[in-house]
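Given next, in structure tokens, is a single chain: the form predicted alone.
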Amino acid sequence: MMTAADIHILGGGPAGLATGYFAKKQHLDFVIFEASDQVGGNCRTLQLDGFRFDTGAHRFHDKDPEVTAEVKLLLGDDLLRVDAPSEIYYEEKYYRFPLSLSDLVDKLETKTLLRIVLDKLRISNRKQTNNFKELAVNTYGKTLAERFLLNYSEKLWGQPTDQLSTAISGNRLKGLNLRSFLRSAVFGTPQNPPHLDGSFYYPKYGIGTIPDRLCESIGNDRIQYNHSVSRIIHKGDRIDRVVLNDDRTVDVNIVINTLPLTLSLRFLEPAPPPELRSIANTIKYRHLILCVYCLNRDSFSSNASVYFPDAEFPFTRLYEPKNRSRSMAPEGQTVIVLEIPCFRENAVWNMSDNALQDATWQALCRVKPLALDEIIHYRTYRLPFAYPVLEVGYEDNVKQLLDYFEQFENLYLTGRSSLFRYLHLHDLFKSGKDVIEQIVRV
């Protein structure tokens, strides 16, 4: 029996749940349709014999005071303040990330440091950057960019870096001051600017606690599990009905959509114009494979995340949940998660779990000596539509699709996949609140 509601939210990921949370605060009647049997989407915490690990190296950053206050209200004492660094593993050395002056001076050869100085002297701050490669080189210089940024970004996004938008950098690229760099290299008195990348909030029992608490606040009766969207039927400038699981039709008043932009276009009936369908075919989402090792050792590293730019490693990032919260693994043991980004058509997406374990384990042992008998459990998880690929010129293509959806007066889009933006948890809360306020104003 379908629940009648004024608002129908498509998707029970963090964007859909946050939107429902603010809808409830406004005393609106709504229902959330979730395709699986649990909420959270790609922001969940999984459990395996006392080991907890997230579907991604998620953190909650204190970037919006109002959003932070809401999350603190939801989690109370279970929201921890964490200070854990991230590092880059390159040519058998660990480098602080974001890049640190003292670290580079301490670990790089003199000739490499001189090349970095020469690169910095050639940089023009007024030079226009049209793609990520140009931005990285113009920020750090060719030597540093090629060692730590361009190779990693190509692995992560699956595209040459001169084809990637500058938007993929977020706020992570911080230029090294030449005067400070020279003072560090010559006199050994490094002055590193403070950076908050290693300081963040994290729930005691994993990032999935946030969607779980949102679910509790919303009420389970407002969530329809195992209801996958099959079709979105429109008449004129309104969404009229939504078909679920191919056989259930729901009349709708207001629809809030968090589904991937390209899927939403495909679900529309009548179909959108051919030119828009052609544009949608050019838009890509990166999928993610998680290789999870539960290990009989106290720790693997002290980092929140470790990044691997070298092509010899099949994974791009390693994260150890225990370094975010000691409650994520049993005493004396730990769990590490390796991320392998790929497209659906890549061979690795269809590799067997055994083949993935062999490939990742061999590479992992080149980072740190490990014994096979330390493995307590191994699991593989595949996450489709993990994040949008922001290629050069994507803004114009996405705008045309979003403009088409805006013609429907009772349809609102929110969330990373639906808006095709690289958003974080605090952004999803904010966008959900904004959508509800927009609806209330109407």
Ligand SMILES: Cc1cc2nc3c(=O)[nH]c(=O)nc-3n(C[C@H](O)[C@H](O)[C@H](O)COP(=O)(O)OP(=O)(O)OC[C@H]3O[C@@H](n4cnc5c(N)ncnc54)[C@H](O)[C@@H]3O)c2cc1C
The other form holds:
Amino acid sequence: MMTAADIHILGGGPAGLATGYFAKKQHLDFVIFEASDQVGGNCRTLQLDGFRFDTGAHRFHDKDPEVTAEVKLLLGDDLLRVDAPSEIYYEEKYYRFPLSLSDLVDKLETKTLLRIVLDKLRISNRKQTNNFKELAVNTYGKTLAERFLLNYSEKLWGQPTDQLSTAISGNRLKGLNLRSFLRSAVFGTPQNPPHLDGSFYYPKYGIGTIPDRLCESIGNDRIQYNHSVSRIIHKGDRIDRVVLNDDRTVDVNIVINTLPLTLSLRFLEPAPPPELRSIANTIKYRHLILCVYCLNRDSFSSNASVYFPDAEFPFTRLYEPKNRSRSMAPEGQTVIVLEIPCFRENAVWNMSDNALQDATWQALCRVKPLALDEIIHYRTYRLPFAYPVLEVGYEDNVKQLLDYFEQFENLYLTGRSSLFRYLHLHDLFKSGKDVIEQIVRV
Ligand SMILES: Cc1cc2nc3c(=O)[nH]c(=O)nc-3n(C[C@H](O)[C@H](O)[C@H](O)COP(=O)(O)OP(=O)(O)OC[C@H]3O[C@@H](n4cnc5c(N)ncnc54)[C@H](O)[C@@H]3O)c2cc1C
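Having seen the form predicted alone, can you show the form predicted together with the named molecule?
Below, the chain from earlier opens the complete complex, with every other chain and molecule after it.
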């Protein structure tokens, strides 16, 4: 039996680290149990020789001034302001993303533009939208939604879009203004707002610098690596102990849990009521495969990210780290990362690295001709629990599970997979701070 710290944090991803960071500021005694031998979870920067790349295309969103100030403090000059556009690749053309008026007018045929205008006239602003498909069609009209959004979302989330919640949009669907659109289409006057979405913060050496700096700040000795939580034992209305690696039991005082909601439910002992276990079986996480090509060429594209809505491409997104920071690849060379979302039971999750390379290389060469001898390295990585799948009605199911955990007075939940919410780094900082303030107040 180990002695208990004041607080035990389960998981050393950004949520666990951010919580530890604020716990340290409050002079609280805490320890983080992390299953793997590294921190950062799904927000790491990996390295192969001189090539760096993140676990999926990341950027730091400047959404919460307090959090941004904290991240600037942690990173100093290593936090860059980046200006890099993103595009959609569809039927052999690149379209600006987010969709822009002048760009669509430049690239689409007249008959498609007319359909878009007719769609816009049919849109009712007051229409209640019950799912993502309705939201996308109501925001952009059927033609644009089908061409760029519905097919992409179905690939990303693995569900028909009329079964997906409007929450997957993250409030990012802005629509196009019909008057501006017509002015642009008829008179050729560009009416684009400045390209704000292409401007963001990014660490010089990759997004993983943020969890790494959090880890340095809280002290590496606070983290117990290779300590996988295997059981969470409760007694009355408290969490009493946690079991690590199936054989070490730790008494706990306060527990902050960042582990996926479904896993946590499975770890509970005694087990939760069968109806809750049935609910847990209905909620899903999307996993992600990364196919990484280190190439002996200076550049593949000038985009931060390229999106692939078409089903003929096995990947949804391509990202080229060097377009965020030049320090991500050696001089004269580049690295590109292709993302393939899937469920664990899909055959692709278990495909061999060679088969994945074959499937992605052929598709990649359709985007830009490449020679096999340009490949310096190829690697595959698998990221479990990348996205909670927000299906229509998920809120009620998730609430029932979260309510069950709320009965434990010494347990707090934070983190993307734990809260089953589409959270980003700035949210995790905020949530970590809130949890610690709650604990200090008690
Ligand atoms: C492809 C992709 C792109 C993204 N882009 C952005 C972006 O642009 N901007 C942004 O702000 N955010 C982005 N995010 C979100 C961000 O990376 C996640 O929100 C973040 O990683 C979630 O952090 P977390 O700590 O909640 O969970 P995770 O990162 O999943 O960390 C969980 C940790 O718990 C550990 N663990 C698991 N099981 C156990 C166990 N049994 N015992 C102990 N430890 C365990 C894991 O090893 C891991 O370290 C993106 C995420 C993905 C996947």
